Amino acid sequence: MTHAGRLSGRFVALGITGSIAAYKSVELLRQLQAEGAEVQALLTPTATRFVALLTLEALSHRPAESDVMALLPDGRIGHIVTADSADAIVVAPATAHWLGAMANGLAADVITAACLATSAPVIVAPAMDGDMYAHPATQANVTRLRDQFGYTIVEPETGPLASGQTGVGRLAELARIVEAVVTAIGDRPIRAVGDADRPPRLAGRPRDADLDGRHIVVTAGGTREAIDPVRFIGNRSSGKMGVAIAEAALDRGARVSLIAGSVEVALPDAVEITRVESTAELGVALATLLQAGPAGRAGFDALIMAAAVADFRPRHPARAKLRRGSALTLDLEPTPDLLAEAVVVARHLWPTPILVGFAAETGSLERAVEKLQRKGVDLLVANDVAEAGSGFGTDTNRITLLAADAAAEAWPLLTKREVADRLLDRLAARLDARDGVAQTGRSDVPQEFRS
């Protein structure tokens, strides 16, 4: 059983090697996903015959390279790219040829080069005949690939062969071989942060269309609060963070609805757009879509409240432009918890939407666990805008999210749209939940619901 997440922000090479065992990695590179990898595969010229490159490059959206003097298309070489920029290489599975190479250090395929050029960790999972793998040449190789380089070794398992036979050699079980590589990476620092420091994705190659049909509200900017016809409290959103969680869930299918408060950045031609300048502007806005459809029916699925919305507005906005003096004094009042209030009224309907909220802190994020049971929502973005790379402006985030039901998650500094897309992939798994429950009949469900 895995636990999504461990591997959150790590890019992981994945080597595979010519033993009928390579069908396995197909389902290997999916759990690596599932725990929140990207994945590159990497290939021996034998593994190119038991599984199929374009199998590999559709799931991982990235080439997968077999070559080892193929250079990418900037001009870089591909194996050495990987080696500088992979969090680990893990090989499986590795037959008893690549073992010997390995051990001697003949860089023949990509793999064994990646692994000479890197000081990543290297996870190695054998598979193969068994009286191969008893044989004291391989005995010797895993030995001193284990005990001079270093490496994790992953021992097989007994059970039925290729052969036909029953023995030691069989590919260890993909969730050992996991475990195995979140060990070995443990707390060690992200080693390439941005895709730039990566080998490139395929190109045209879009994300799954997870959330195609669903209506995604998300709020985006921040909200200016008049002090007179002229000037205003504001904050400092660009308004980016909303906008590429917008432009994410197009991507993915979505229907958009982006309330967009003042922002810095251009909003996607695609999504209904709604201009709005205050609190009490966005709140209207979000009265309007929180309208229950017949029968109480939502008509969203989600709603990210991605906007910085002011906590305080002028009591009483001056109707004209205040004159330059010496001194003002500006008597302010708190601005309605708008977020508090769409979660009460989402809970009314049904479907039920997935409320997910920010809060934006300085130093500490301890505010941020009150915060997600004070409000309510089911999933909160918390960052320190203190942070360098981290605050209102910047092009990365780095953010904890916190969720009601499941332990918090610490990203590393990532882009925005890769923290949107990581967002998305816990939104749509929620909602594919959601409506698994509503396929079950539950007396708590409304009769007119019912599958």
Ligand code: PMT
Second form
Amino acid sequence: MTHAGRLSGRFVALGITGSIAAYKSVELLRQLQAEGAEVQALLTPTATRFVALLTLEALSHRPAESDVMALLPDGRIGHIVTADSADAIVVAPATAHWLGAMANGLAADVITAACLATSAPVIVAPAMDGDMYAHPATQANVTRLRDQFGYTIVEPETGPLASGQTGVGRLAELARIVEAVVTAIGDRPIRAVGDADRPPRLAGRPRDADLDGRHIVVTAGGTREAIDPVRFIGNRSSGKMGVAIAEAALDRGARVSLIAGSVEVALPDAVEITRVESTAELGVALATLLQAGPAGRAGFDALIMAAAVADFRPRHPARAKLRRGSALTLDLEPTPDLLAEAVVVARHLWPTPILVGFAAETGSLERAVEKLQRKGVDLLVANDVAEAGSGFGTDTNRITLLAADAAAEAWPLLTKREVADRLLDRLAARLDARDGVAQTGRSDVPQEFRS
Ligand code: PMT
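Show the form predicted in complex with the ligand, please, because up to now only the form predicted on its own has appeared in this conversation.
Up next: the whole complex, starting with the chain shown before.
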């Protein structure tokens, strides 16, 4: 059974040493990722003879480190950056030789070097021949790692070994190792929020091009409602959240239409931009996109409403500048709920676009749950705009993702770009699922669209 997301936002270094069990570390990497972790592979030179760097790099999207003398492209020392940013280092499999080196602080490989330099929890899963594991030297090293260094030891299991013998030495079940990582990290704060403090990803491959061929519509920034020709009612949206989503979608190969209200950040060049000021103008821009497809077909795959849309506007904006006086009372009227209206129209399109709303809340999530249902969206990104570092104008955000058909996910404080990347992970999966269903020719496919 998997528990998706328990390592969400975490950065885990996976140390692989030269045991035949090294082939299992590839699957361990996948299981850590399935829990939401970003993984950095570290290998001893011998481990590179058992498992290819290419395999680990293709899966982790990060250069694997195997040379303790190598520098990162930007000149930083790789194993120190890993040591300083990892939320945990898990060494699996750990050979007898590596246990001996670690117990004696001999930092001749990237894994021992990172373990010596880190204050993160270290989890060690030994794997070797049964007699080697039983040897007093190995046992003394394991005891030292556990009792003096405070490392978690995931004891090997009994079973058939590569030598043909049966004994204690088989690498522990991967689920046990993942559990040990989750437990060791516990509720410690994330050590390095954001990519800048972590080792780099592989250049040019920030994410898979999993939105290639998709058309994503994003709204960003705040709307302004005129009081008179010089004054307006506005809000604190900077546009950072919506623009981060637009940029992340572009990087994943999507065609992006960005409807931007008032923003304080530069807009990406490669997106199709519609500038709007008021809620009414935003409504017109959305209606245009909703009608853009040929007769009943959707002209886009997903709508993500990150814009902060005014809920009220002056009923009768003045045509001329209002004169200064002793007092002014504004008569406000509610604006239309554009997202709810878009949902009603979009539900009649084929294939049905995925609709994502945002909810700016202060404190409890109760109102966000109510908004999810009332607006009829597939996903609702709720952010607490009263929390420091979250919501309006910040570079970071802490969100809870609510879904009409899945449990709520509370994400840690992340950069807005990371929130965008994760949101698009969920969106890409939903689009793939949607189209998988569409290809089966289900009976709810409208007759006119069946081929
Ligand atoms: O731009 P930043 O400075 O980066 O800040 C990001 C953000 C805080 C603006 C963003 O993360 C966010 O929360 N955006 C939604 C703000 C908002 O309008 O929340 P709401 O709870 O009032 O509205 C819920 C949803 O309905 C939103 O998707 C909104 O776009 C939409 N809405 C609201 C009112 C309205 N009249 N029509 C709408 O479509």
